[in-house]
Amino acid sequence: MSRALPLPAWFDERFGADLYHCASCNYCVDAVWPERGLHHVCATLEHHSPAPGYSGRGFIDTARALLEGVALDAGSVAERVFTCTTCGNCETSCPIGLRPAAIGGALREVLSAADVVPAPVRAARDRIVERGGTSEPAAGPWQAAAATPGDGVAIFAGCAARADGGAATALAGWLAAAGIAAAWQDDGARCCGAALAELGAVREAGAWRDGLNRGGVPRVVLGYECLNHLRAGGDENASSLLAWLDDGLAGGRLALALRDDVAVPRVRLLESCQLKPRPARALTDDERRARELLGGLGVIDDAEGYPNRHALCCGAAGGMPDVAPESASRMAAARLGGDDDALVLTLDGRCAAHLARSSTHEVTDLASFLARYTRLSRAATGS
């Protein structure tokens, strides 16, 4: 039934002139400019349903009537807004800077707290509390040491690089092979809140965050959902670790090699949406420093294009595969495209989780690739 959600006060005050600033000019529908990267912009739209209410014009058209007051179904708002990767496309693709992707990121946070949310949402969020809120360390590496190691590395992985024996066990065991010693800065909670913040449980995550024992100590971050929401939290000490890694490497501290005992194949870079260049995001330079990293160590032959802003989502964020599974799966089979024999390489191990459950490529995120093909080593000149 139709019924007025009324919007907070401060959703006027932090989106009204992106609200009464569009022209409706469909750019964030169905922009199409290849001299820009652009083919489409919205996986949703593309692979779940083309009805512009899921779009980011239509979340500014949403929140527009809800701002004056027109009664619209809760219900099929939050079916909508919630149905949705929150890539950011929306954003980069609009010429006038407009920000629908936030206005839709609001609108689930005023939904969460009316206790609107799709079924799927609410069984995500309980699985997300069970797991994450809990105060007994997962089994593997970060067992190890609480407090940084003078010559070591603080590392943060969070929810998805720990699952499944994944990105956090492969770098334990590169850093290992190469001396250094990894203290796993989780503090006895294994989620930092991102994830929750995404379905729109806002107060919560926050909560999440600012319950983490940072301490000041600097940090590599695993996932870069966890070090958005980090840095969103003022955790200036939080870094990548294509950062942490470059900046070894660039100081003489480190070296790296590729392994002479394994065949290295040829690698197909994907890019990550939370890497996207959207309004008040703080961004790594990561995919600059991956082309180079990559290409001098000669595993990429032609990156040109990569990093392309608007490349459509693979349907791994967002709670897309818990909402729309199928639809999350036909986003990333879109994404991973034809019958190319490379290895996939993204940034972002949810990503590559997402990808490699829904095809057959083979796939991987970063912390895997450089555990399985190079070797890290103090540098002989390094301090």
Contents of the next structure:
Amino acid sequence: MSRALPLPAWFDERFGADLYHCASCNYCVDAVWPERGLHHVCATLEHHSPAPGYSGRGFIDTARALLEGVALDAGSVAERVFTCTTCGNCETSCPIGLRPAAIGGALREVLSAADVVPAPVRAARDRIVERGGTSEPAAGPWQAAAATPGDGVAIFAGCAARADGGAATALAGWLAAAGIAAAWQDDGARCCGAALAELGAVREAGAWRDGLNRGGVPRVVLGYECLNHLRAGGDENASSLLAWLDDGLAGGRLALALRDDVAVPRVRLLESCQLKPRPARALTDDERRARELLGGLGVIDDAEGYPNRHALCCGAAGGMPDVAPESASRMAAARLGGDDDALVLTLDGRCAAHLARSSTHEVTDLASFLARYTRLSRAATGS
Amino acid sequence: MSGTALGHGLESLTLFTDPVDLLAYRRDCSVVAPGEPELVARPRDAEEVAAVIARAGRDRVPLYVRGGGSMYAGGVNPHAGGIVLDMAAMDRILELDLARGIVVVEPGVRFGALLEALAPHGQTVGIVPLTGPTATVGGAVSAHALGSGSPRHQSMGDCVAGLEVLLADGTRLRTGSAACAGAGFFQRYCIGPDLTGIFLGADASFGVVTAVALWLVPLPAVRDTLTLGFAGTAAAGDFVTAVQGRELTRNVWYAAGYEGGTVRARMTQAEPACDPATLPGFCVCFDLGGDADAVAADRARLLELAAAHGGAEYAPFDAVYFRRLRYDESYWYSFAGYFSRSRCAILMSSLPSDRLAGFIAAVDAQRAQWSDFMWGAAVVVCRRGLHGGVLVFYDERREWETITKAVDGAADALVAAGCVPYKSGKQWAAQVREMHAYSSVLERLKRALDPAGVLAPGNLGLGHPGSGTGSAD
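Having seen the form predicted on its own, could you give me the form predicted in complex with the partner chain?
Now the full complex is given, and it begins with the chain already shown.
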């Protein structure tokens, strides 16, 4: 049944120009532009439903219709805007810089406030609130570490580390072997609110973020979703493992080399949709850092072009595994492809976990990869 | 009839009836009034298309056909309601025959995907619309696309070797050489008149295209751009006429002309210190491609010919705009975004090159009459004649009522200035109806091929009340 869903005034103020500037060109629905690395636009359209209501254009059309008072079924709207990976391809492919993904996110917020959310989203949200994170608490390196950072590194692992503490554990060992103290913050495994924000609970997500004990200490955040969320909230102290490593190597304080006792397999660096250059995301330079770091080690070829600009989601983001698990698995299979037996390396641990669950490919995250195949040390001449 | 009822019997197809999904099918990029479809069907093959056509014919329900939806003449707008056929899922390359120089594709293939498939073979196709990443081959064929390749050909239809079309009565027609069973597509003009042409630029008024055969064209070995500045439009028009008369467009993959206002806007934004008084009154820009020697020779000949018409190379505009347009931004939406107002209405016409000054004067008159809008004019050079684009930037939220009047007025003014409707769709329907003999023959063809009038009523001015063709209500 159709139900008017009034949009709050802030929606028009924030997105009105986008809604009426859209040229209906459909680049955000589907486009192929090989020179720019654009090979279709929307993982949801390809692997869940081709209905354009699920697309970036659909979000713009829907929001504009709601703004103009068109009565649309709120449940249908919710079903579509919550079945989005939030990868942002619709934004990076828009020729005139509109923000359909952000509009979709804002619609999630409006629908959440109106308590019109699909049942799987509600359940996922309730689970996060109940557990304080996306999965059950588990033991991890954060329980043993209490050292102050000193000249070491403060780390926020995020709640994703609970599900599989492998990355955090590996990282702890890697750092310890280099004699670098690691201080695991906020129990290391609390949800920073990113997972809630993704599900439309923006106010609660902000409160969780603000409730974290930052202490003004620069820190490494393992998950890019967490990092984007923290940075969007003005947390300038949050940084990535790659940024920290890049800084240490460039400053001569750290040295990194491949271990000579472990054979490094052929590696395929998978682009991450979370690292796209989008307005609210500050650490888009990590793709370059990764390519330079891994290319310098001889692990990957340093690819040219726009490797990350239009990366399709692997199905891990946006709540897709909760809302449409089968579609999320199809997305993963499509990203991995069929025959390539290279070790798949993702910069984001959440992607690695999802891809590993959805396929038989060997997949690893950056922290685990570095810990297994490289040796970090303090540079003798480092300052 | 509700969308759900319309979908009965078509359940094996992908159907959309939810109003949230139907929003995207109301219009294209034009300022032609949106429509309200009841049902969208997304066929995967010709058999599913046939099922939808049969359904539309049985219940006399209007049927509109949509490709990428990036056109700007309203041909896909379902203004009579009914069913929209979304051809995007018919995106297979059916045949690539390098020996015959033919590629046969389903209509939903996007140019970006097609070019990607052809590039490893050193091939491309004759016309690539400037909306290439999202435009479909079927849409380009049905709406007379232009763009890259227009100087060597004219428009999309000149690159079509034949079509497969489903007619309203279910007939599956193959045109050109493929009309002969077992012959396949390789030539267009074989057996009597050119039936292919009836369906080109027809916006699905006479049938639904289910396969397109395009001639392959070798990719150029080298490319280069050249921008020439002229004092005014008259000299530029004479120059272009001379270029075409000497067949100097053979190695030109794209060429366009920009009025002084556009040149001034681009240049002063890029170089605020530049003196507008020193800028050319009109620029003609070329994207050359071919063997290195041929490109160099044609470049020299173009420079020589320009000098004979008072023109000279104007590299700053090439660097600031044209080269970026061709090699980087590539698509006209960059033009729209440049002005960062609301939407951009585009009105395309055809004109002989010697009427370039008249075309610009007509746009100037509209600019003076509708001064609340920002107007732009540009032309695409064809093998013969020009495609004239009028761009009007407007605020869709506040100016919808007036923009449609302004664009309709501009259409009348362009015809009065000797221009011809291009990309007819619904945008030019009123003007097409004024071409009485032509329109009458179109109507007779329509009655013969689509007696119930279900196929895209309103396009080409057919199927409107009083036209004599079947109405679909």
